[in-house]
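For reference, the chain that follows is the form predicted on its own, supplied as structure tokens.
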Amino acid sequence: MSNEGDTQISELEREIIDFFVNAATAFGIPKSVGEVYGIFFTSEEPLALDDVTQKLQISKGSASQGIRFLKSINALNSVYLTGDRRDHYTAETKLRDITDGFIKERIRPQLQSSSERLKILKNTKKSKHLTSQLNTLESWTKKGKLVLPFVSKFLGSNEPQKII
């Protein structure tokens, strides 16, 4: 756990940070859950909220949110301090469980939900052209739906993929 003045971050620790928040970023995930996974990351120590909106000088609130976020993917793995009532947690480091909850916890219902919406979609009257339009996105969700295991398999995911 760390002291409520330790609040400095390393140069280095600062370009780590930055990676995380750029690979957020590119993900279209908000920066502020780069800054958050950055700094467990970067961390000997398991971390709590409060450790981690003083070291990172964010709101309760963004820090809240990325934790919450971090954790429904499998980034973060709680520990138990004793005699601390606070979660705290440190950071998944394996890619695997990572991609793995990232992909069950965003792409696949991503992938579910715009399925859906395409088949709604194409029972309306539309034109040759939409009509064309319309199963080139229903291809590119198949296609997606199909490559999701493949991407788990790659990264040496354990668990078995089911195809939606």
Contents of the next structure:
Number of protein chains: 2
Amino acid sequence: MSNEGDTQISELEREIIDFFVNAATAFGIPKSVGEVYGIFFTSEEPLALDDVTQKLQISKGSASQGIRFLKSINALNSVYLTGDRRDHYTAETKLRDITDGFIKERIRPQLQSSSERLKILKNTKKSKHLTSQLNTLESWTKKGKLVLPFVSKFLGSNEPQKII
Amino acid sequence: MSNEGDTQISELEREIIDFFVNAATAFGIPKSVGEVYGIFFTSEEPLALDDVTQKLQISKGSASQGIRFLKSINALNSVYLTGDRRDHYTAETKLRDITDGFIKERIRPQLQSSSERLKILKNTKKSKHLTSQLNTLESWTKKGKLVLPFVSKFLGSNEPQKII
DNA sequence: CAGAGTGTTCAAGAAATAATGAACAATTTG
DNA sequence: CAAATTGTTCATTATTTCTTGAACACTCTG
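Show the same protein again, this time as the form predicted together with the DNA rather than the form predicted on its own.
Time for the whole complex; same chain goes first.
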């Protein structure tokens, strides 16, 4: 029966949420997911599902799915509040944790399946030119896989980086 | 009046094109753009607009827009063929060139506008918590900007990389 | 154990995005 | 300079993707 959740969000909060909506869209993630992360990010207190629906005025379904996705990439942390059986979360704000989750759940599987498909294609009869192009693609996926840990490490550090 | 363009594409070529359709989708780029790059990538000879429409069976509009986008990120190279006034292109296959084009045309502008919007928000009156969150966001965009040249260099090299 | 509280699922509708193709502008050719 | 060739634009249509909300399952609580 909680009812402090329907607090209006401020203009600044809305701006910050929009920041995440933009970012989400850029990463091919639904707008509503960006909003959900945004509301957690702006909130000092842990929020539950219906706080999200009330503050953002989105459906329970969207909020539920948004939270699930954000949990899957470690962008939300569970918080247990005594005397309230709703699940509460706070935004994870360590960029590296979120990046790692995103890489692990979204990028790696995609790269992996691409490189597996390529492997199969290498066994087919083909022209010189296509052989060469397949080798090019193979090197691309390899580089893709190799760059990920470096991006992760880079985003996790607080110091300037150098490439040697 | 050229008419060698209506050659059927092979099963393997279709697979390679699908590879790019997948990749394009993952980057939030329309399927048709992936197809267009794919047909150039598989072709040994330079192709013109109507070769693309015939081989892929897509509309002239899609092909034209796909080519324009691909040129804008340096994924296609112009080739001038004497005795044919149509524009011809080949696929650029240096990963770094394409990556750089994509970063310059798509990613940097997005990051830039985000960080400008953030700068404005920093001047508004706000709570301790939101001040702190805005600082977090600022550090994220900074790291984003810094990581790009690193990714570019990494993808351009043929040697293993280390971070120091 | 009936009723209330909480979260999930997924079919249907709404919204956003992409593809088409006809009209057009620009250029070249005979 | 008329006709043909080439490529672009953009309103319309088609497709894909997202959001909604009602039905459901599960868990608590009195």
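For the two forms, the rigid core is made up of the largest set of C-alpha atoms that agree within 1.5 Å on superposition. Numbering follows the first chain given and starts at 1. Nothing here was measured: the structure is a model prediction, and the numbers come from that model.
- With the core held fixed between the two forms, A26 has its Cα displaced by under 2 Å.
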